[in-house]
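The chain below stands alone and is given in structure tokens; this is the form predicted on its own.
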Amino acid sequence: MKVLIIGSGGREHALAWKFSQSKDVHEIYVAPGNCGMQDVCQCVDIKATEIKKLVDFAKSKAIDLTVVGLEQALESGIVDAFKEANLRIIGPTKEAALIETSKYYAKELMKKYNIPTASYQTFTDYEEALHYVKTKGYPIVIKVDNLAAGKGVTIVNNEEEAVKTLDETLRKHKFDCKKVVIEEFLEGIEFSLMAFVKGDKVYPLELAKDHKRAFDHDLGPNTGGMGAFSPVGQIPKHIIDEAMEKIMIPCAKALVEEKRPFEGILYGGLILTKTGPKVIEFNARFGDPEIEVLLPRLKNDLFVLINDLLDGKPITLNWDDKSTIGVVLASKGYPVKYEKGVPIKNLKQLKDVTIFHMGTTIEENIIKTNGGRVLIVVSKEESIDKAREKVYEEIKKIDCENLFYRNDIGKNNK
């Protein structure tokens, strides 16, 4: 069987790595991929949003299953195009993917179907938005309505920060922003609950927790994720059950009711507040970097699992009891300005960990940085503490003058 994965980062590398362990899968392609994943797949020089080229490629190679990693491909309608061409693909249609691609749509859906989330208002006018923020007080959260690679959320703590954020978004249109959602700041423990979904059938994955802020102690700007771990000891089972009952299943049923049924991975970015779990955001695909720590714990054959889901068969997910931690190494200056093309040495010296490449390239047999987030190093051990000790011990062996990482991934997970 042949698998095509859409995307280029650590998530797609982890998916290719997992599919390579399937006895049924003999060829794996990733479009466009990156140089670091070529040990488990063939990279294809087609952008994730070049839908017609991807359809043609899938036909020419007789691809048996396509998995969409990148949200921009979903927004571009890749699932619709593949289904129209009778190609097997897992992911939501463009209409169903609005749950991620429009923060406004997601909030309106949650409001209509009583799914717990922060109170909010939506604005396109700078002056009206600033007036609203001033009346509500701080801290308050300002979100870009459209996709922004995980960087479109700002927690503002004073008027100066509010003015700066609203000027960048509604006046200067950073991230191509034309609309913002402004919502109350929720306090609590954040966690990621993903589930395989087909219509109103919802099958949860194990929990993971990522670290969004760039620096230790949750300081600095939001990023696409600086690390993750699983399981999440801070979240008891009854809270997971409540989140499934009040959030994940109702969301899947709501999309069916709205005549845009969801098929694929529904990602709930949730927070445990004093009044129970609430939604921070929904995504319409595997979380990154969460999936890099979940796939090493998943015992199932991913190819069989996904095909059973698409065929409407009930699925059962089986998990390793061990704990995983993944630490992201990012280019200095990320998520703002950063340099590319810096050599990375000694990767082969790391032992008993798995390295997924997020943003690398290779020139004259030398691996170099080629993005904001560059690598994620994942360890799996008997406990979170042992996994953390192991991953940081191995990361020290990497020689690259332009990389930084957080030192507190997975701490205080009790």
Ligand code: AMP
Second form
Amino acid sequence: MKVLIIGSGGREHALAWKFSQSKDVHEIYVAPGNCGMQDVCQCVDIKATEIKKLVDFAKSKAIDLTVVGLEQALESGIVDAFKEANLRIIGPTKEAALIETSKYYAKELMKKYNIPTASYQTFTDYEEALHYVKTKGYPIVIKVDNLAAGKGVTIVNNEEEAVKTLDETLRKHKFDCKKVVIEEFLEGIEFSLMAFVKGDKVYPLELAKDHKRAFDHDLGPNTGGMGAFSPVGQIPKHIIDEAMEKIMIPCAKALVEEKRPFEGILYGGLILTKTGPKVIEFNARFGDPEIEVLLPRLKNDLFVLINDLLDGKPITLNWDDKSTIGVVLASKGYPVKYEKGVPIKNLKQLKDVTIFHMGTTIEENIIKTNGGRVLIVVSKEESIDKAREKVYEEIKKIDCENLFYRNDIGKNNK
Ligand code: AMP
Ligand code: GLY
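Shown: the form predicted on its own; wanted: the form predicted in complex with the ligand:
Entire complex below, previous chain first.
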């Protein structure tokens, strides 16, 4: 069988790696992929949003299953186009993906169906938005309505910051923003609960938690994620049950009710507040870097699992009890400004960890940095403490002058 994965980062490398262990899968393609993942797949030189070309490629290769990693492809209607062409694909339609691609849509849906989330209002006008912020007080959260590569959320702590953010978004239209959602600041432990969904059937994955800030102790700017771990000992089982009952299942049912049933991976970015779990955001695909630490714990054959889901068969997910930690190595200066093309040496010397390439290239047989987030190194051990010890021990062997990483992934987070 042949699988096509859409996207280019660590998430897609991890998916290709997992499919490479499937007894039925013999060819794996990733579009566009990155050079460093070619140990387990072939890269295809088509962008994730070039939908027509992707349909033609999938037809020409007789691809049996396509998995969408990247949200921009969902927004571009890849699932609608593949289904139209009778090609098997897992992911939501453009209409169902609105749960991620429009913060406004997601908030309205949650309000209508009583799904717990931060209180909010939506604005297109700068003066009205600023007036609202002043009446509410600080901290308060300003979110760009549309996709913004993880950079569309700002927590503002005073009037000066509010003026700056609202000027950038509603006047200068940074990230093509026309609308902002302004919401209550929630406090608590954040965690990621993903689920395979088909209509109103919801099958949760184990929990994972990512670390969004660039530097140790959660300091510095928000990033695409500097590391992740699983399981998440801080979140008890009854909270997961509550999150399923009050958030994940109602969301899937609401989308059925709204005549845009969801098929694919629903990602709940949740926070455990004093009054229970609430939604920070929904995504419509696997979390990155969360899936890089979850797939090494998943015992099922991913190809069989996804096909069973698409066929409407009940699925059971089986997990390894061990703990995983993934530490991201990013280019110095990320997420703002960074160099590319710096050689990375000694990767082969790392033992008993898995390396997923997030942004690398190969020139004259030398692996080089080619993005903000470059590699994620994942360890799997009996406990989180052992996994952390192992991953940091191995990372030290990597020789590259332009990479940095956080030293506290999975720390105090058992
Ligand atoms: P998002 O891009 O929606 O995941 O938001 C990025 C980060 O901003 C989240 O992981 C949270 O840490 C923070 N955040 C977003 N919304 C809120 C909120 N309502 N209250 C507190 N923190 C938030
Ligand atoms: N780790 C957050 C995301 O995938 O959006």
